[in-house]
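Let's start with one chain on its own, the form predicted on its own, as structure tokens.
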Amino acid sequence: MKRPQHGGNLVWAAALAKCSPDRILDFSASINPLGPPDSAKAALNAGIEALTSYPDPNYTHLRSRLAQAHQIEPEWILPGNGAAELLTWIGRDLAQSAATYLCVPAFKDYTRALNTFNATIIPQPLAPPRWELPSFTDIPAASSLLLNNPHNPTGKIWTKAELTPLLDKFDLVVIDEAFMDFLGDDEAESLEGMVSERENLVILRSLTKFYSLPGLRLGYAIAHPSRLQRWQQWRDPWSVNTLADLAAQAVLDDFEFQQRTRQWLTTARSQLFNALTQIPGLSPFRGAANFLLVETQTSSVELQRQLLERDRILIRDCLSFPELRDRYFRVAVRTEAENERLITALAAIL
């Protein structure tokens, strides 16, 4: 079977580990395991009678709570069949410009969009350890930047002070914000505020990672309206389910489900890379996201083998990051007990 390229394939693990996927403790995909939240299955329940009916095309109400939890009006938000729909139409925005700066170690979907429609990609490390930004400096006319922040797979946080200068050096910046929502508001350095006022600015979300609902797929785009009308005459009619629709509303009022997760994660975080850190050979990095980056004096493939083996674990192998290769693993930030498990697995492998 194919190596996944993304995490929380837990068919491809099962087969390793010989038991079914119910079986695998999956730390390789970064969602929160306190969720779903009893406001998107309660949602979810009473949705089941409206999937008589074809969604909302315009998908007016979701649109409208969306907009009042970002104090911006409705046209400047565009829901979609997940965060990596809607990278598809960027990807097709950005192919447009004479090229595309790539943040790099990147997710491996960016390139994806990308390559779909022949842009020109123009890759920018990110050295470890504080995986700063580059200078980008002698950038041709007609360029775009795309990134994320906080950034997959380094969990590394750009303040908005840091990242406000690229709106003038560049024809589009797209920041793919999927994991801005586990940062309390003391913490976020979302450009969100700006995208009014900035036509060349597009900001990705995700519903999906932090109300553990990927199985859903829902995430949005907030961006200039004639941006979003382009894409929407792309794409296919009713491209967010019904149940995806009232989910996604119950959730962005659940403050106390949203309370909860952020406390959980301060703490939980804290205690997992602590406990990295007195492995011998593995070094984690700090972040700012729901989960870490490690780098390992062994192969990290051959550990992940391992750990399915003997213990039904699966962590994120960085093969699909070309930068970091076999000697980098990332892991989700789960319950204490789980982290414990996988802390103790991975005690007595090394």
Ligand SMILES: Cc1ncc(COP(=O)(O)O)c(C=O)c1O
Second form
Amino acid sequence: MKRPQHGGNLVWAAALAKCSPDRILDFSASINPLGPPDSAKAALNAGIEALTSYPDPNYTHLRSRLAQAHQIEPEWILPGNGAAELLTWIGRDLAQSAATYLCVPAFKDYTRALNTFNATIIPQPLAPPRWELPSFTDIPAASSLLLNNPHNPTGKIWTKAELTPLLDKFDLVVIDEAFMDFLGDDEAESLEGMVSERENLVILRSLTKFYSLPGLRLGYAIAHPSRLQRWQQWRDPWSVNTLADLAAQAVLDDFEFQQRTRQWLTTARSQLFNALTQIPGLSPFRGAANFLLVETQTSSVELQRQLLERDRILIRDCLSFPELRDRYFRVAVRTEAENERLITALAAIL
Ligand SMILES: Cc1ncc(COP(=O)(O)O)c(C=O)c1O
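Form predicted together with the named molecule structure, per the form predicted on its own context:
Every chain and every other molecule in the complex is listed next, the one we just looked at coming first.
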């Protein structure tokens, strides 16, 4: 079976571990282990009855609820079938520019979306240990930027002050904030507040990681209405299904779950970080999101294989990030007990 490009491929992992997929403890996909919230489950159960009708193609209620959360008008929001769907339409827009600057390592799906429309990609390396932004001097006219903040796989968060000047350097700036919800309001470095002033800014958000609903698929873009109307004309009229629409509305009001998640993450991430630093040959990077990138002196592919065969634990190798090769792996932050299982297994191997 071919090595997966994304985390969370339990069928592939189970074949290596010689067990059923539900026996795998998955650290490879960065999904909140506290979810899905009860509010989502209740909305999904109640929503079964609504499946006899087509979804509202304008997603009127969901858009206005998201608009309220971001203090913007609803026509500046477009829900999508996961952030991944919206990346496709972003790819089509980016392909119109002379070149798209892409900070690497980068989420694999960016190249899928850009290559679909034959966009010209200019990779910009980020270097450890600080993963500072490139200086972006002498940018040719009509260039665009696609950036992920907080950044997958490094966990780096760039500040609003660092990002804002980029809006003057590029014709189009896309910030993928798929993991931004994991930061509390006082930590968040989202550029959401600038969208209505800057026509060349697109923000992408996902509900699948924070609310633990990757199988349901739900993301949204915040951007100028004319851009979003164009995307809507290109795509399938009902790309967000009724259940995803209803669950999203329910979780946005679930403040208890949001608060509990942020509290869990602060403690569990720092415990996991500290425990990883104690294991010989491993050097984790501090990260702002719900995962940690770890540098390893032994091959991550070999570690991944041993963890699967011995312990049925799946970590994310970084082979789909060619700049990192097999000297890095990524782990999601999970519950304290699950994190301890990972640490015990890693310590036994190393
Ligand atoms: C940086 C980044 N952006 C977007 C996505 C896609 O998210 P969604 O599940 O909403 O399609 C992912 C998924 O792993 C991701 O890591």
